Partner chain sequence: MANSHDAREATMIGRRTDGTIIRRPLSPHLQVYDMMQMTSALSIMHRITGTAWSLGLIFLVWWLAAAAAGPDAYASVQWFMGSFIGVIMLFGITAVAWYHTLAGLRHLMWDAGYGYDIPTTYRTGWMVIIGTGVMTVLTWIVAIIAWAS
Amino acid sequence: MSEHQTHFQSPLGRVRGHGSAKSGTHHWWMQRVTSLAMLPLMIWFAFSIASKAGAPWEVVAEWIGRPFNAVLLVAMIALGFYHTASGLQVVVEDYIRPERSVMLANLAIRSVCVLLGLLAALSVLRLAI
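Can you show how this chain looks by itself in the form predicted on its own?
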């Protein structure tokens, strides 16, 4: 590796073999992709729920149980929890030290997001099936 190539790497990045644009670029792109994918889903959800304001539980449960709505809700849940976990990972990596604490915090965040995402998706599926 030439001196010019290593100039833009941090010392820790050179030791680990990561430059400034190895895994961070993918993470950055995934944050943007999930944001864009969630935008129409959140608009659909907000208008749909607003139209059901004041409706009894049975009407809302029947709306959730429709296949089209259930698929969109599960997609919104999956994207939402993935986006949340990715965003919190960035916060943890930027503000928590030492490295072991970062690893434990990221593991806890991923675990909670997976658990809550599964519970939410199963709730939607239970109404849909």
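Since the one above is the form predicted on its own, can you give the form predicted in complex with the partner chain too?
Partners and other molecules have been left off, which leaves just the chain.
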């Protein structure tokens, strides 16, 4: 340990990485992980879906159901809704008061994201299996 301690936090607290929220950098880190993972998926999806503009149901349903596409779509849905829920959480924490309302808003956001994510994933699986 250095002679002059420049941090108020104890060295043990620092290596554990836990602040007052007891979750360390987990939320921040997961936002980066999901961003990085979605970057290629978004580019793939944007151009794939654009090239299906106006296509009949048969073509679109067949495309969604192909194993390769279905796996990427389900991955994008899971990452996307995880990222969206934790992204909106930060916006709510910044602008909404008091804390009770923050908690209620985040529970509502999480419920909607989980339900929409499940609906989207089930739809893909139904076409794929």
